[in-house]
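Here we start with a single chain on its own, the form predicted on its own, put down as structure tokens.
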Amino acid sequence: MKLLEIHDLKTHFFTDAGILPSVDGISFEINQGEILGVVGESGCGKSVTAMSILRIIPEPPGRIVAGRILFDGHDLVSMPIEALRKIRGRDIAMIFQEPMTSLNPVYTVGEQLREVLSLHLGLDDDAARARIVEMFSLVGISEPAMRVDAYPHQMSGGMKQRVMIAMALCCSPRLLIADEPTTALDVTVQAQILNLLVKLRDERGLGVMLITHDLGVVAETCDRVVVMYAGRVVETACVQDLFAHPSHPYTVGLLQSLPDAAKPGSRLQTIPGNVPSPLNFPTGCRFRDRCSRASSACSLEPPLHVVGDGHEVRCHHPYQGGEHEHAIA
């Protein structure tokens, strides 16, 4: 079951030196039940596109100019933002990239998830501190009823990483956004706090967008993925098949940049080039000037390839067959 529907988005931001299409033109969707990977280099629009499905892009210079956003089949970008507020933290919540700066130092982690009870499930301060005990015990915080009124500044990063997570899921959220919730913790909490989400996902049948650049994070722990480069969307795939049968170029060079386990020691490769500028996108497709099998169609914008069930890459010249195992060996 489709639980949220993305059709052709686009997010500019309007600067004093030009418009930056951030996210331009992406489509995709999120099963219920399902973990989705958003994959890609800082820059390529992941967490503008997890503003956008929120519509928390700072506007001005932020603006979504195109493009629908289906939850339950209710248009987002064009809901009323009284409606909005109310889908907000309770049908789809977000995890933030930095949980220092999320949670307010000069409130207990207890004060601010009351707040979020309060205003989306009118839950009393007696009922709103027996259900963060509950939630603060389901996210693996040890001694609950203590940590309800401690301050941020008392907790570890994983703690706070804990916190934020029990935040949003408080109100029994259907979708969660989870943007780099791993950004910054040491490989033990981090695989706790992926654990979390997959265990939330069979339990509660929970639809997750997982935003990060981690390919490692993405074979553990997604159902599907997209990858996305210049504020565009060049591959989805389940993950089984994207590993195995990378199609796009540039997902083939970041497969190449992970380091190889049968080979320690030896020398990382790198995709040649640079991100271009969001002022300053080649037309057609915008990896061409990075990529070694790029042609003179490469000017032209590329054509949807489906590649196999599910398997979609938007490229002239995508890898086929066994063609990647040579690329990338």
Second form
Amino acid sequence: MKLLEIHDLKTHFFTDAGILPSVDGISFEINQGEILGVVGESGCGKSVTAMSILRIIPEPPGRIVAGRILFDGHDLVSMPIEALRKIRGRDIAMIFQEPMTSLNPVYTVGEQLREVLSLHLGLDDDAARARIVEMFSLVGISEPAMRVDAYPHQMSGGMKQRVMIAMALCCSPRLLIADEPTTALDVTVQAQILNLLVKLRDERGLGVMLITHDLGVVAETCDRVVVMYAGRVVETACVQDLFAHPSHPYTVGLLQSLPDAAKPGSRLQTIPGNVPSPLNFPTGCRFRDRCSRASSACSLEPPLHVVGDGHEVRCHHPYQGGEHEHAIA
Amino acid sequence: MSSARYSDLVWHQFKKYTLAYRSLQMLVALLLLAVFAPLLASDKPLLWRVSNGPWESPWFWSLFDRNVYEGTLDIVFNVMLVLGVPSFFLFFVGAVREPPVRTLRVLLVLFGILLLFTLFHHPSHAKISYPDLEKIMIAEGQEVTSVYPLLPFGFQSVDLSNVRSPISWAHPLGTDNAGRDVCTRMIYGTRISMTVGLFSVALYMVIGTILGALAGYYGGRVDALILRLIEVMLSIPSLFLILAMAAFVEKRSIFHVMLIIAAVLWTTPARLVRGEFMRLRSMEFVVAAVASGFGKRHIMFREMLPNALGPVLVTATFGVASSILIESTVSFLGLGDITVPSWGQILNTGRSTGMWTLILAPGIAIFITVSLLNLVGEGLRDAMDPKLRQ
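Next block, the form predicted in complex with the partner chain, ref. the form predicted on its own:
Entire complex below, previous chain first.
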């Protein structure tokens, strides 16, 4: 069942230097009980997409200029702010990248969760406390009853991220947007938190939009993947297809830059150049300046190819069949 | 450290700065001096008995007497005195270390009732000079027993037979050109300075914080508007602005002076809070609060403001010092409230009469108070600086 559908979303930033089309016409959907990975280099519009869903982009300079974001059939983009506020935190929750600054330093963590619970569920103090302890043990915080009264600075980064997740999940949302939830954490904590997300997906049918630039994380946890480049979706596929038959040259490049894809002893391959500045994206395919397969046709808008079941790519010269194997070899 | 609250942390750290901590204690002592002024100096006898008549306490009833204490400010302090003594015994002598909230609430309500009562209460018999009355009665052959405070003078009681008297046991700082006891006036002047400091700072902190918060939160046009307003205020030399404003008010009371001070000084906290809010606006916990569905008011005042208050509190301490200085300046230049015995007024009298006690006493008092406040402010600033914490 489709939980969230994004249709042709455009979020632009209007700065003194010019208009930055950070998100420029993207479409994808998230189903119930599915973890959707959104991958891409820094600055490709992943976070802006996530923030556009809840309409929390800093405004000005940012603005959603076009597109629809359907949640349960209701358009979040045109919805009045009061109605959206009831959805934020209750039906759609978000966890942020930096656990160190995601909690308010002046309140205890329990107090911060209590406010969310009383806002959305109207729980009184005792009920809220019971619920918080329950949530804390769910996310794997040891001694949950004692941690309720702790201040953020008394907790480690991993602990704070768990509190953030508990806060995001305490009103039983149906969609969780996780913006690089594990980037700031060490590897063991990272694995625990990702396992928790998988568990919540399986047990509660939670839909998750997992933003990351770590393809390892994607391979382990995601069901489907959206690859973004320069504000556009270049490839959408289920996770097996993406790793087995990547079609877009950019996806292939990303996979080639993984250390484990390289043969021992050989140099690690990289994608030449940098992500172009949003101020002067190339016309047509935005990857063409860095693409080894680019031709003159690439200055035109690339067409959408359906490569397989649910596997779509936006490219003039996609890799087909096992073609990419040769590229890697 | 038992508790981990930020305020406790700062307090714990502050106590380590001996100089600042001692300064704070001295300021509290000064505040107590302001509250207990009538116990030290009053021309109303604490106890009074004529012949074998009943014991009376004209002093006690004069505390609520609008004819004796004309200023609302003094009445407020007197009510604090009356309620302060019993609560002092209740909480400290009675060894109740943590005053229960309910008792405090009862005291607050009592304070309000007593204040309202005294503000509208005008007894008719008040304009009696008890020392004169005593002389007359003794001359008439009546037996008078009376107990006066240490300094048996009112801060307004004129004694033309005792003008410009030098320092003596009866007048520790002499008398001024109208025969008023300078020491008494200095003690009551503490009330003025404390009120000017605390009240005008409280006033402009509220104004400045709200405007700064709006500017920092909304940014854009709101910010530009408030910022221009601040810039206009800043571009006028503040002393001239104060003098110009003071000149426009015809019957200046001390509250007008406080309002004028607040109207000039609000730009400092406004700029500070604006900056803090701009910094906090992009902090992830604020974005997270928006994403959790909280409204603007909650985000501004519950999430952001407590995080912005630290530096504001430090400037507030310095603000008290500068407010006291400004009041003194305005009074010294003759644009203050001439009915109150503020330190600046005493200084002004000293300037016009050339009496050195009238210059030195308020001068030193202002110097000490402002220094203490600055020391406390600096201690507070250091205590809040995480880099200086060990």
